[in-house]
Structures are given as C-alpha cells and as structure tokens.
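First, one chain by itself in structure tokens, the form predicted alone.
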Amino acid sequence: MDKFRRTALALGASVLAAGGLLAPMSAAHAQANAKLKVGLMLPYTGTYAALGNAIENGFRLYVTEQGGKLSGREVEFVKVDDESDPSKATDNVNKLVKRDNVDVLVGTVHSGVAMAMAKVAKETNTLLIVPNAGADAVTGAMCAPNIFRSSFSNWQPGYAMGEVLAKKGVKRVATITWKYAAGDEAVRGFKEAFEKGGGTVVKELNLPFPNVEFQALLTDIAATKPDAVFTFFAGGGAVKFVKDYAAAGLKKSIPLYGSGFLTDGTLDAQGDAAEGLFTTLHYADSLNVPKDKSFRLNYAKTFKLQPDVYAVQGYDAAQILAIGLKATNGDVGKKAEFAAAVEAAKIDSPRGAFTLSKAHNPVQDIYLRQVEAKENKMVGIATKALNDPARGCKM
C-alpha cells in the first residue's frame, strides 16, 4: 500500500510539474489567440467628423479584406469621440488603455490631441499608430519605438508647396491658417522651402480654431495685394474658407493655394469655389496606382462613398498593424520586433508605395493637384520621396 501510494504521489508531482512547464506555454498561446483590441480615438462629432469616419471607414475596409482578423487574431473595436479637444484628450487616452485595456490606440485628426495621445502611449508603452494628426512632434521630439504615423508632417506638404510656388517665380504670399500645432507647422513648412528659393511671406494671418469668421481677414489679404495666398484649413473650415474667398472676388485676383487637406473631402461642399485650385498632398484622385484602383472599388461598394486621403490614411494604419503584428505572430508586447518589421517594410498603399523613416513617419511622395469637376486631379509630382527632418527625434 506504502508503495502504490508512492507511485500515486510521484505521478502526480510529474504531472503538476508537466502543468507547470506547459502553463506559460498556454498562457502565451492564450494572448497570440484572444481578441485584438483596438483603440479608436477619433473625432465623430465637430468640424472633423468626417475625418474620424473616413479614417474609422478605411481602417475597418482592411481589417475586412483580411477576414476581420490580423494575425489570427479578431479584432475588436472601442471607440472614443475625442471632439477635437485637446483639454479632454488625456483622460480619453486614459480610459482607452486603463480602463478599456486596448492592445494598440489609432487616432487623430486634431494635432494637439494627438500630441496628448503620443505622451500617453510614450509613457505606457502602448502601440500608438496616428491616421491622420501632422503634428512635427510626434515623429521629431516626441519619437518612440512604439508610435507610428500612417499620414504625414504639417512639414510635409506645406513645404511641397513652397518648393512649387518658388519654382514658380512667386516673390510675395500671404500666408492664413488656424492659430495651432497643424497650422502654424504647415506655414513654417512652406515658409521654409519658400524663402529658400527666393519667395518672401509679406503677412502671417491666423484666427483661434475652430473660429470661421473670416472677413476681417479676407480685407487684410485683399488690401496687402501678394501675388499669392498659402493657407492651411481642413473639414467644415475648409469649405467656407473657400467660399468666402471666392465670395470676396479674390480667387480671380490673388492665387490661392493650399496644404491638400483644403479640399480633400470638401469638394462636394465647396462646389464651383473650389474649382481651378493647385494643393499639395501625398494623394490624388487620379493616381495611376493598380492598389488605389481596388481600393476605391471595395470602398465605394462597401460603404456607398468615394474614398479621400482620410480613408488610405486609415487603411494604411491597418497595414502597419499588420505588417508589424505579422513579425511577432499576433504579439503586440515585442515591440522592438514589431517596429523593426514596419521600418523594413514597403508599404503596398493606395497613394503609392512609401516607406517609413527611422523616425516613424512617411518618406512619400508629394503630389501637385488641381481641382476639376469636384476631383483633385493629379498634375504631378511635387516632391519626390519626402522625408521629414523629424527635428528633435532621438531613437
């Protein structure tokens, strides 16, 4: 009796210890498996809720074309109205991977949200991909090995076009934004390239966002007489910043010109105003690019609209999901894995192929656009490949 009962205690010690080797095995199998929880903080109500749902369109048409899974793992969406508020952007941030327990945040439209975002997932070592936000900081000082963008750098187009207008032969701009991160970087960005090719910015206006009370300043351009006009607005001030321009009779006598987001999902709205206007931007309407092609079929048939930059914006940071998550098998804690695989990565996207720098953003081309019977026509190429000096970034 003494020794089957010694043989009963040995095999169940075996058996315990078996449990306690296969235990982290079936834990790690168990997390590779369970839902993926992504974060969507996004602006749904306001001047950019438009650019939340395109984005949120966009993200989810990938997921979709995968089979609703990356992975092998099932995606599951939490979702945040942001508001375009900066105040309240901390603790929704807060709430999303606190409370919410998110594997990896997508958003936003608005840079100074995003900018309380970058902070968040900088210190949490929470996977952040930015859709759409251009703040410079978020890929420059605020760099991280776990925050990626999908969009662009306020520097980016804004400086595209400030190559285009000093190639031009334009000495004296005018330059009218929002008072905030996107504006004021997309202005320096212009001024940047601007100057450096022999141009003068005479006057820099800007009202508070998300303020559309536009005439005093519409005076102020009409009575200062540049040969030109950059501006930076996007979403509802966008639409009647250029119709009140139109309205003012200065379309016909001073040029205007724009970082893209001045009539990306906004034509419809803008109508004639909008007709004849050059922007910058790293996407078209009219791109030869097989991907777009399908892209824009399976966007109009899933969700009855014409897809913008918004949208490639967010299917692009589905993609840079994937292609990351494909690297550590469905593991969002290998970040250094995950980031290693984006940054090799050529990016198969709707604008064109683009990589992303050391830094995190796109090095991508900037395409010079005209507006025609409510399309944003490709003319050319801008800039090509631009990449971001990602100022302050240290990884």
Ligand code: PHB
Second form
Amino acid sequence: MDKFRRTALALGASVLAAGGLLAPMSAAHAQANAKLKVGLMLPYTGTYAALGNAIENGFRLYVTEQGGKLSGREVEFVKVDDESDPSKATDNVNKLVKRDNVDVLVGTVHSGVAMAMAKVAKETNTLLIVPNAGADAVTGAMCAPNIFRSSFSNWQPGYAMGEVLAKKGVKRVATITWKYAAGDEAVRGFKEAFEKGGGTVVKELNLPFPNVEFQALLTDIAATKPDAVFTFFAGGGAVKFVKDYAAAGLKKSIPLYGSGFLTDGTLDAQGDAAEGLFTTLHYADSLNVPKDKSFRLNYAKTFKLQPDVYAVQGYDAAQILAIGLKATNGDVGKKAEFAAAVEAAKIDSPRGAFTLSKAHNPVQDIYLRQVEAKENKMVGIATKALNDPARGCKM
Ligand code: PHB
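Follow the form predicted alone with the form predicted in complex with the ligand, if you could.
Zooming out: every chain and molecule, the one shown earlier first.
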C-alpha cells in the first residue's frame, strides 16, 4: 500500500471513529496483538555465566513448548549481559526499560544486581520476574505487586541446612562464603535455624565476590577445627572451592555442607572432590515428579545438556509469566489481575508443584541431597513447604 492510500485510510478511519461508527482500537487490544518483548538481563560472562545460560534455556524451552507464543503474543527477546556487576546494574536495567521498552524484565542471578532491577521495576511499575537471585529483600522490604520470584530466597536453603545439622547433633560450625547479600543471607538463614536447634557458629569467614583465593581461609578452618563447615558458593567459584577443600585434605576431617548451589550445574567440573557432599535445595536430580521427567527429556533433547536448578527456575519464570498473561489476555498493564492469577496458581514445576507467598516468593519443599555418581540424589525432604518470613514486606 502506498503512503497516500495509507494516510487516506487512516483519515477515513478517524472520521468514522469520531462519528461513533467505529470504536477506536483500545490500547489493550493493540498491545494484545503486538509482540511480547521479554528483557533478559542475565550474566553471560564471569563466574555465573553458565547459570545465566541455563536460565535462558529453561525460559525458552517453556515458550517453545507453547509454540513460541504466550496468550497469542509472539515472544521476542532482548538480551543484556549484566556481568554480575552491581555497579553497572542500574544502567543496564534502564536500557531495557527505557530504550527497548520491554514488556517484562526477567533477571537475574546476582543478588546485588537484582536489587537494582527491583528498584527500577518498582519505580517504573515494570513487571519483573526474578529467575534466581535470592536477595531476601526482593520479596521482603522491596516486595511489590509487580515483582515475582520463581527461585528461592537466600534464607531458604540456608535455614533448611541449619535444621538438618542441628537435628544431627552437630555443635560447632564454621561458615565460609562470598561477602555479599547471597552469602551473608545464606549464612544468616543457616545460623538462625542452627542456633535455635542448639548449635553454635564459631567462625564466619568471608572473601569478596567473585574472588577464589581460598588458601588462607582453608588454613584458618583447619586451625579452628569445627565439627563441620557450612558454605554458599555457586558457579565457577563453587567448582574451585569444592576442589580446593578436598585438595587441602579437609574433606575427610571436617564435613562440608552447603546451600545446594555448591554442587548444582558444577558436578562434571568438580569430579571426585564433590562425591558424597550433602546440600539443601529446592531441586534434585532424582525427583520422582512427572513434570520433571518430561522437562528433563525435552531439555536434554533441545540443548544436548542436562538441566540443573537454574534451568528449572528459568522454565518456571516463563510459567509464571504465562499464568499472569492468560488472566489478562496478554496485557501486562493489568497488574492487579496479573498478580491475582499468579497468587492463586499452583505452579507445575519440575521441582514439584509450588505456590507463591503473599510476598511472591516460592513456598516450597527444600530437599536434602547427596552427590552420588555426578548427580545430586534426593535423600529426603529437609523442610516441607518452607515459606520465607518476608521480613519488611508490606503488601
Ligand atoms: C545470588 O546472588 O543471589 C545467587 C547467585 C548464585 C546462586 C544463588 C544465589 O547460585
């Protein structure tokens, strides 16, 4: 159609509309037909690169299973590598919101970066689904009707392991982690349950994220001689820590326990150093869940890779988005209806079905797992339907 005809037609339409003969196309209707722009803000470089890729794979797998569309809208991705760098986070998220005009933000892995995303999402009332970062505040003090999390709070796996070790009768524990929200909060959750159960955290060791110079701290652990060590590390850092811990000869003398990220997506690289380790997490490799079986098959077929907890969280982020969109006919602007649908939903996750709390964090079983033949085998449920306390959330 040439430009003149287009203009003439548009003019005609507006005359008809003005005369009340043709209803003007509503914003919602226009939006429902447009592509759905998903802004993926994830780490594609650095110690968490593999985690970012797994999340994207999981998210895409769900969308592909729906024929590439959610509520009739074709899904289009805009991607930013956030490098797990909090100092660049506000600029990165603003690019997606203000330059690219995304309909929904999906991200990220690193808690510090996620806090910046939550702040911008709150200020601009943009829909945000967090597919990993556990920063307690995202569903605590920063909680909002337009912010959802498909993963966990840092408190959750830590708290579950605190209960496990206290019940086991372990008395003196040293902790070691990166000094930032994820490490601090995992240790805090652990300590809360462990000390309630009669244990004592005798030493808290830290190093800056994403450093992996563990030697001096391992020497300190050897000298302290705790009954056990509790840790949070993930990604490339977790690979090195588990290997260094074993190489220092500590694995046999001082049992190592962790939030399950320590051994998730990392087992091939960790090899024998990880064998036998116990961790707590909302996913395991041997769950007898029908949804998990189909998910694992499809994931392996599509990506020629085994899925991990991050892939599950990406998949479930897409499920949350689909549930909300279904209730709003694809209109992300209808925030209240979107939230009500997600709040009422039972999400059919590979981890087992879960619901979201009022603060929009998963209420979920935390499994006790043990590494056996390069798998995180489920040993049992450490804590059933664990609900993050959502401290500071007013919603
Ligand atoms: C976080 O920064 O919240 C974080 C990062 C990696 C994980 C888990 C939590 O595996």
